[in-house]
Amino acid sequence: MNPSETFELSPEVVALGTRRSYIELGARDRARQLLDPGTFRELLGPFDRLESPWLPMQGIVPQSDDGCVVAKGAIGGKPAVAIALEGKFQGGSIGEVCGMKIATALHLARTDNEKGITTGAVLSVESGGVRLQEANMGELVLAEIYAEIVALRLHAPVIAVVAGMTGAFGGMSLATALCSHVVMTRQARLSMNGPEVIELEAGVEELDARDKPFIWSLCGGAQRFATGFADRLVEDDAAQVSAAVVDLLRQGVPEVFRTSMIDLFLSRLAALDTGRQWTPGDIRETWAKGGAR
């Protein structure tokens, strides 16, 4: 070969060299990549330290910030809180402090809407559910969560961006559902029992959590957006989650919201035959072409 000789890199290949992952970023990294640059202003933040006060009870290290970031700042110019969940502590889990954060969080743009402030929220999931370790109060704080997610996206958009590596599953997959538009990547996953639940209740012969190309494809972000349980699929790219957000914000307050789509769901369910064994193939494929619907 001439050492002289140069290669040219096809776009494919010098973009993915560019791209910033937004998988690998931490909760406080992804708060900031959601907000406009300069803006982030973190509200109870690490030197708080406003921690579980039950993991220590259990012998569990507790996080400062409880493995919950939240932030205002403004988004495409308009204000907004951003609140990302931290996988790594505990599985992204919910308990009772990194709980309120959020719900307290979503209630501050609520009442900055009321006021005629014009705020959007953007949640960051990364979460297996409640926290076992502070279970009842866990399951208090969702709804909290819930309901607050409900009243706020009356007034703004609420988006849930699910990336990965643990994905949305349990209380913060409905979370997710109950938000105005849910941005994936072909890498997130969203479920209300994870793969390993599932296998441990009804056996390995029902489902293999080692069959990682069959789980994707049953709940993984291409699955979700192809049967329209995610308004978005993007690349794990931290520029197009955060160009994703914005669109969608600018968009507004949807005119039906999912979970009001209840005769859809219940339709495309009486239409499936179960006596035969579905496929995600055959799901993508019947809703793709209007079935069920």
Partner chain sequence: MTSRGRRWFEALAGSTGANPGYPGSLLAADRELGGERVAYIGLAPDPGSRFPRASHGEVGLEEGWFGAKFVRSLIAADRNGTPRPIITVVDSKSQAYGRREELAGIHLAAAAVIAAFAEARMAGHPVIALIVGRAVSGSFLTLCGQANRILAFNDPEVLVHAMYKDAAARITRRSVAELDQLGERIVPMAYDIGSFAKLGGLHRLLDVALPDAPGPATLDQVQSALVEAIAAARSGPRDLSGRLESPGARELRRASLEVRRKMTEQWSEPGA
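Could you present the same protein in the form predicted in complex with the partner chain, rather than the form predicted alone shown above?
There are no partners or other molecules in what follows, just the one chain.
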């Protein structure tokens, strides 16, 4: 018996069957997904064998792309570069090679823009932050990534996609915040300090890292979108992710970057009572009121 003849399936369930997950894609397939069909051209691919020089010195097996795929191509018919981090390799952590790949790709995109070739960038982030095995090298390349985002975003949109399941933490949460636009799924988290580190530094009464639903309510995609830290909230659907990116690239350079909304955020901070802990609802309410008046 064919079940579909017997049961009426809800549209959500039907969609699950036809939808292609973005989260389940590896970095290379994500970059391919973000670019227009047939335009994907990988730079520094696995055959170039640019691996971390620091991991083998510590008995850790390196990866031939160092957990970062950079591909040139087109998005919505216009030149673009897609950069995707691989959360499954060293937690998407930023070491010398993968960090330098990001910074250089953004730099070359800016150079093209300065020559009159409008080139946007999309950065698919899955990262726990600095790779502790390359510690200070990670700090240096992160600074270079930030410098390139700030320079490029004046010319063309730099879109961050945070899909999960790793999320965007530490130094890469800052990179995400510097981008012109941010796309998230409900499964993704965007947060500077990981819950384990907060619990370690501030105690379990500050944050219980094992309380997963609470962690997601603090920094998951739904909360980040509701409180304006993300511009789009999409389902875990590769086509929806792509459509959001195409649309945001079309919108061009925003009039005001989120990092320039100083008075707005200062008035919001002034309106919050710091004498007690806050709930995700407190933030939504304070933001809705527009902060202190």
